[in-house]
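Consider the single chain below, provided in structure tokens and representing the form predicted alone.
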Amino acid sequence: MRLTHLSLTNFRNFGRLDLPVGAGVTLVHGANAQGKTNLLEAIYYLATTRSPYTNQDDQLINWDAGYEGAQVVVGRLVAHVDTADGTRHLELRLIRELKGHKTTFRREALVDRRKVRLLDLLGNLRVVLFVPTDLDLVTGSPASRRRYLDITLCQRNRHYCRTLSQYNKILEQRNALLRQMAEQGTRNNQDVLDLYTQRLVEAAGQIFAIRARLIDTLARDVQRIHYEQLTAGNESLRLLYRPRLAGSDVDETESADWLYNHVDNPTIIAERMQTALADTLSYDIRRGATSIGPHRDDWVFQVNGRSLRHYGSRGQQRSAVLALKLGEIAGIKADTGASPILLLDDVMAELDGTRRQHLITALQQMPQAMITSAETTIFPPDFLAQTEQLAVDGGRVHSVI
């Protein structure tokens, strides 16, 4: 898989950009706030339909974009991707709509110039993004770690993404009904609740199983990379799944062990969750929310048997995230047969010399990678000699020879 051309219209500070993209490593450099990060964000957005920096689509639109009328395409991202099955033409449109006095934005996806669902865009372009804020995967909230799992899995498994979307819709309906039952002080809608619960646990059983398989595989790759390559055998690193498959009074390690023993049978997993939801029903009605399920999952790092979040140094935390990203690359290649595109947004300055050299070595082994930096002096001369260099200045990109 290789990105050969990127076209942007009114995306961030790019009014118009047509950029041929070469194989191997491309180094994008320039002063801050000129558009380096925006370039990587556009590629990531096309691959995942999400921005790593904002949940508001209107923030992606170029400030100078002019538009009139009730409906107009104000932003467009287009990529040409070479795959084993031929060249794919991918497009995401950001459409402004005026409904009454309210302005909204929606997205429209096209593959080979035919409109598709946003879900069907996933998997046509696969990327792994590494940014300085990825340290939040160690120190941040469970929601950020769940988001990482979901984006990673959606690039590798469309069935997972469809199931997750279905689960989230049912969860919203079930929670609304729980709130209604709490306000009315009655269980007259128990039959409807039972229907939502049955559909919820069926989807949840599949989500739990797929997440468990990913973390198990990823944990082996991460441990190998961290132990053998980053710490010269001095430290062990573990990824531990913490599924919310039972009430808070049940140890999450016990739930994880049980889940791994039944990972090939989503039906049994769903039955266990259904039993747990029955046990917590009164509590959930009082809260107006479902307290058990994949939406409450977490996963954590341990280094040498201790919590990396609470006891690890910043250097150890950076090593763990670097190992995670490199493990993610290996996993995508194993699952799909093709290497993803590696995107590195200004991360070299965050790494010490040993980790920086290891990442450079990994970069040179990738079929395609793009890295941004405010300066080029931090890179070895032999590395610079082998890379294509692009300079970005005020939303304009030009090749450096």
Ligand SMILES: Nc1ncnc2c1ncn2[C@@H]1O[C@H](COP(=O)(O)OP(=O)(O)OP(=O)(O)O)[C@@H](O)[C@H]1O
Second form
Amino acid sequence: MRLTHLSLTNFRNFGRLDLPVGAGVTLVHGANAQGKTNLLEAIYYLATTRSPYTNQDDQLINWDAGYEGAQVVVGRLVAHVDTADGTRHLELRLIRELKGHKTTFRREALVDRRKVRLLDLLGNLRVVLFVPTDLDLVTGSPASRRRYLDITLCQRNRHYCRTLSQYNKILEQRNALLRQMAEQGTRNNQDVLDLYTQRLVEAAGQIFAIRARLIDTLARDVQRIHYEQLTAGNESLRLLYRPRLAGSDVDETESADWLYNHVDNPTIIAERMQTALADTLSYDIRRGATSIGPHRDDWVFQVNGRSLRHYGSRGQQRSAVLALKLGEIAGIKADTGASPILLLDDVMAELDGTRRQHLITALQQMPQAMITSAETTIFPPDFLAQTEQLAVDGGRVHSVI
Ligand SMILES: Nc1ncnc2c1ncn2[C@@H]1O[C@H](COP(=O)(O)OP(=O)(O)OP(=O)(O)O)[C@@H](O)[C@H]1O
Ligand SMILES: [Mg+2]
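Write the structure block of the form predicted in complex with the ligand for the protein whose form predicted alone appears above.
Full assembly next; the chain just shown is listed first.
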């Protein structure tokens, strides 16, 4: 799988961009605030339908697009992707429309010029993105780790993505009902609640199982890469799932062990969650929220048996994230037989010499990669000699020969 052409209309600071994309490594450089990050974001967005930086997708439309009072403003991203079965044409449209005094926003996806559900865009273009703020995966909130996990999984498993979106909808309905029950002080709606709970745990059983499997395979790749390549056998990195499958009285390590033993049976997982939800019902009604389920999951790193978040040095945390990204590439390759596109935004300047060398080696082995930097002097000359270079300047891109 290879991206051969990218065109953007009204996406971030690109009014109009038409860009042939070569194989191998492309180095995108330019001064600050010219559009380097936006370019990688566009590729990532076409692959995942999610921005790594915002949940408000209307922010992605160029703010200068359309005239004052325009009825419709459209941002457009188009990729041509070479696959084993020929060239695919992928398109995502961001549509902001003024209806009366109300502004609406919607998205449309097209594969080979035919409208499809957004979900069906996934898996046509696979990417692995590495940005300096990925360090948050170690030090940040569980929500950011769940977001990472979901985007990674959705690229690899459409069924997961569909189930997750069903789960989130039911969860919202269930929480609204819990709040209503708290306000009214009755349990008159018990039968509706039971129905929501039933549907919630069915979806949750599958999500828990798929997450457990992914984390297990990813953990093996990450551990191997970290041990063999990044720390020369000195440190052992573990990646551990912390599922919220039971009440807070049950240790999450115990929940994870139990889950791994039942990963082939989502029904049993669902039943266990259902029992746990029954135990916390009074508490959940008081809070107006569901306290158990994959929406409260987490995953953590340990180095030599200790929490990387609490005890790791900055350098150890960086190595772990690098191992995670390299592990992600290995996983996608093993799953699909094809390498993803590696997107590196500004990460070189953050790494020390040894880690930089590891990343450059990994880059050179990738069939296709794009890397941004404000400086080209930090790269070794032999690397630069093999790299196609693009200069970005105020939302315009030109090739440097
Ligand atoms: N919706 C939008 N419409 C127009 N411009 C936007 C939009 N969103 C962001 N921008 C602008 O795009 C410009 C380029 O941003 P980008 O993050 O790509 O810069 P960069 O080249 O990566 O810079 P740096 O080297 O500082 O990371 C910024 O000035 C930003 O304000
Ligand atoms: Mg940037």
